[in-house]
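Take a look at this single chain, the form predicted in complex with the ligand, given in structure tokens.
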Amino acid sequence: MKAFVIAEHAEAASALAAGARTLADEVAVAVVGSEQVPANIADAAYHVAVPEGAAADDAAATLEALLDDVQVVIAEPVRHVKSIVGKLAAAKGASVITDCLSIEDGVATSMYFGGVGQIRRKAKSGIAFYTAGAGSFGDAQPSGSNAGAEELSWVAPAAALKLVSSEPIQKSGVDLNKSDVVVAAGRGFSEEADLDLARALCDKIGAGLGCSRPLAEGAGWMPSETYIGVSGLMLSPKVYIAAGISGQMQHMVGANRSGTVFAINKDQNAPIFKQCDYGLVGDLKDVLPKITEAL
């Protein structure tokens, strides 16, 4: 059995190569873009440099020829690679099972309706395609004897994208995965300035400030890398404090592994109150300053 790993980041390449080893006896890895394949993680390693003016998505045409003797493809769940692996699956008449939480004996578990359920699926035949995060394979360690990586020459597809510009996103530098205490702000914050109430609470207890997705996308008041939930961060802090968050499953799957969950919401019927340890029914504009003061 041969597995093929596709990643954009070296770290993901290592983690997925380790996972691939749990599924297959032969592992090949390809990294697309500016990062390199780490040594000693696979039996064969390839690198695809993306030419000036081309988009990484189009690396699929370069990689396709390498899949002939492959049974399993595991790809990093980032947008470039999701389009690469989608193109490869299309070429092979297959579908990709994306964002797998785990893969065992070819059966992948992933979220269904944002965490309302979990769905277990497998490929009926042919090559099985998956995308999976670094954490999907527990503490599996990569092994192999690759030194460098073979540089593949770019094959341009018929319908190519033209890359005009690429600007790095300025990140906030906040890594909520490292916070023991997280305060999460939701749409209950009606004005951006009110976020200062949550920031004051964070300062008092040394918490990191996160949010629900609408505050990052749509409102744009918070950086994208701070929204919590199925399509954002999956956290497990000691303490999680939700303010003005209704408690939809898509958000809560990112928070329900927290030690103790606190919630503040003005609607006593908000679903969050069924998923918290301690809840206060009240207006956050009134309640948050009182909590901060009493601490």
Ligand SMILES: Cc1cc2nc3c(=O)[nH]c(=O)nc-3n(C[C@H](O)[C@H](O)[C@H](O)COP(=O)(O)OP(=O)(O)OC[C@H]3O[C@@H](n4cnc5c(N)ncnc54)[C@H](O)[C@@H]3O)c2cc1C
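Positions refer to the first chain, counted from 1. Superpose the two forms; the largest set of C-alphas matching within 1.5 Å is the rigid core. Bear in mind the structure is a predicted one, so any value in this text is a computation, not a measurement. Compared with the form predicted on its own:
- Once the rigid core is used as the reference frame, the Cα position of S125 differs between the two forms by less than 2 Å.
- After superposition on the rigid core, the Cα of S246 moves by 2 Å or more between the two forms.
- Put the two forms on the same core and the Cα of A15 is off by less than 2 Å between the two forms.
Having gone through the form predicted in complex with the ligand, I am curious about the other one (the form predicted on its own); can you provide its structure?
Only one chain is given; partner chains and other molecules are left out.
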């Protein structure tokens, strides 16, 4: 069996190639965009540079010919790659099973209805297409003999997109997928300045700072890549500290694979207290400084 990985980021390519190796004997990887394919993660590697004025979403036309002998495609769940894999699946008469938590024996487990339950699905026939986060395959390690990557010539589709303008988003520099300890801030933080209390705790314990969706996409206090939840990051740190987070399912599906979950909330009836290992009822402005000082 041959698996094909499509990614935008080098680290995701490596993690998904490791997962692909658990499913197939032969693994190929393609990275679309400016980042390069890491060495020794696959049996074959490709790079697709996006020409000026073109859109990364149109890379599907370049990659389609590489899928002729592929049975499984695993894609990084980021916007451009989702668009690419959707076009490839349509060209092959298939569908995409999205946001997979795990893939075993061809059966993919993912969340549905905002995370209220799990669903298991399997491709009927032909190529199976999946999107999966970097943490979906646990501790699997990549292997392969690729020293670099073959540069593919851009193939423009018949109806190509035209890039009118673009504006880079400033990244936080924190990779929460690699953090053993994560502090997550929620709507219990009433002011942006209060996030410094969480940052001080992170500095003390060497944690990464994440957040629930409202702080990233609503208030705009945190970078979008730090949002944890059903349509954001799916993490599995050793320790997860939920500060001011109510514990709605849409958020908790992004953290329910954590080793140990601590919760801090002033509402003793918050749902988070039914999902954590240890809970503390109290005001963040009072509790966080005391915890930080005591550690």
